[in-house]
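Coming up is one lone chain in structure tokens, specifically the form predicted on its own.
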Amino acid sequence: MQIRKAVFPAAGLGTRFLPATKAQPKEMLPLVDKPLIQYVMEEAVGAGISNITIVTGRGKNAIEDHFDVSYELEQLLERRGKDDLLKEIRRISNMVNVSYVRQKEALGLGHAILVAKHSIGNEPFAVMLGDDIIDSEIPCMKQMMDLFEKLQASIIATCEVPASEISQYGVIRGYPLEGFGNRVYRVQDVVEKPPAAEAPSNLAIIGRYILTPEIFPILEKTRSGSGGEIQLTDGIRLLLEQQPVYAYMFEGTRYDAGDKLGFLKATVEFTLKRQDLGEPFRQYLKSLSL
């Protein structure tokens, strides 16, 4: 089995960034000069994924417009001789095959994945959340797909988080798998947002998954949890009863771009890495009285 398709859940209301997200999708917030969702899209393409289904909702038209062809803009850039910008704009619209499905109500991550069922079919697939921006030499999803070739089972991306933050995440309980340098764990249970004293580990689940198609009938039967939402962690817990699930500590730096402080940290660090902006921005930061 190979991973060819990915689901991008993007129907959330983005309440943590209000009022900026009142009329603008959270996924379109700019990190330096690219929207968040484009970074995740480029990670998927870099991993070799050829088809992406974006799960959208009301007020998300800007996402579709961004990855669509903009003839007027292309003609304008061509007339003005802005060839580099023209090339970049065309690259975005030709990056990958994109389809869209509508999640009429924001009923949780599990429900968003279920909405994409008919686009995925009966094959394993990736799930990639735009809140998590991962800076790594090898795309995080590529690392996971390479591991999937060996394990042929569902994989959850994890990273270590301090005890003070563990209650904000889903957390795994498991044991290291031999031969993988303590980076791969056989998952025994997943717990959604446990109190720090009750957390089974310090390994938090972050927004990258590879799931087998058996998750779909499970999500269809999964009961709604708090807020009437279908939680993916509940579905994964039931999947564990049928087949192995693994957790992978990826190599790279993860930024929680759905959090204001995490978004600001990503903006600073991504700017410093830019050839055109890095040095002048570094000098500016040094000039501040901090």
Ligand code: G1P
The other form holds:
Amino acid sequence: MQIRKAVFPAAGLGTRFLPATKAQPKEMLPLVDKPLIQYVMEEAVGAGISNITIVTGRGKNAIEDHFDVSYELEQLLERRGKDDLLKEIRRISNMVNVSYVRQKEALGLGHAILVAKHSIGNEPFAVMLGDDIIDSEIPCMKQMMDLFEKLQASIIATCEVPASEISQYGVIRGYPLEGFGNRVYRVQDVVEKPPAAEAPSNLAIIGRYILTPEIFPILEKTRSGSGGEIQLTDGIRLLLEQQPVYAYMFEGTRYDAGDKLGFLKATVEFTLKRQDLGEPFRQYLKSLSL
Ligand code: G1P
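Switching conditions: you have the form predicted on its own, so give me the form predicted in complex with 1-O-phosphono-alpha-D-glucopyranose (G1P).
Now the complete complex, all chains and molecules, led by this one.
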């Protein structure tokens, strides 16, 4: 089985980024000059995914507009001879097949995935969260898909986080899978946002998953957990009772772009890497007397 489809949950209220997200989806916050969701979209396309279902909610129209054709803008750019910009704008709308489903109430990540059930059908699929921006040579999802080819089972992306931050994440208990180096774990349990003292490890769940379709009937039965929401982590916990689940420590740097400080770090580092902006920005940073 191959992974062809991905779900992008994008119905969250973005409370961590208020007031910027009061009238604007957090997925549209620009990292340098591209909205966050486009980075994740490019990762999915780079991994070979051809169909993306974005789970949206109220106030998220800007996401649909961004991936849609914009005739007026294209005509204007054409008239003004702005060929590079025109090419970039067309590239965005041609990237991949995108469809939208609506999560009417913000009942949690697990519920958002369930809303996409009919778009996915009976095949393994990817879940990609827009808050997690991963900078890597090989797209993180591609790394996971390569592993999926061998394991044919659900895989959760993970990385180590400091004890002081662990309670903000889903946390994994597992052991290294023999014969797969030191990046692959067989998962024994997962727990959503445990207090630091109760966390089973320092391995946090990061927002990239490959899930088998057996997760859907489980999510239908999953009760609300942490924060009163239907948690994907709780669904995966039940999935573990039926079939093996693995965790993969990806290669790359992950930024928590849903958090103000994480977003600022990503902005600085992505700008420094840009060919057009890197050098003047470096000079500017050096000139600051910090
Ligand atoms: C979600 C998941 C959590 C995971 C995190 C990664 O939480 O529920 O398990 O560790 O994404 O970014 P959220 O950040 O949406 O509260």
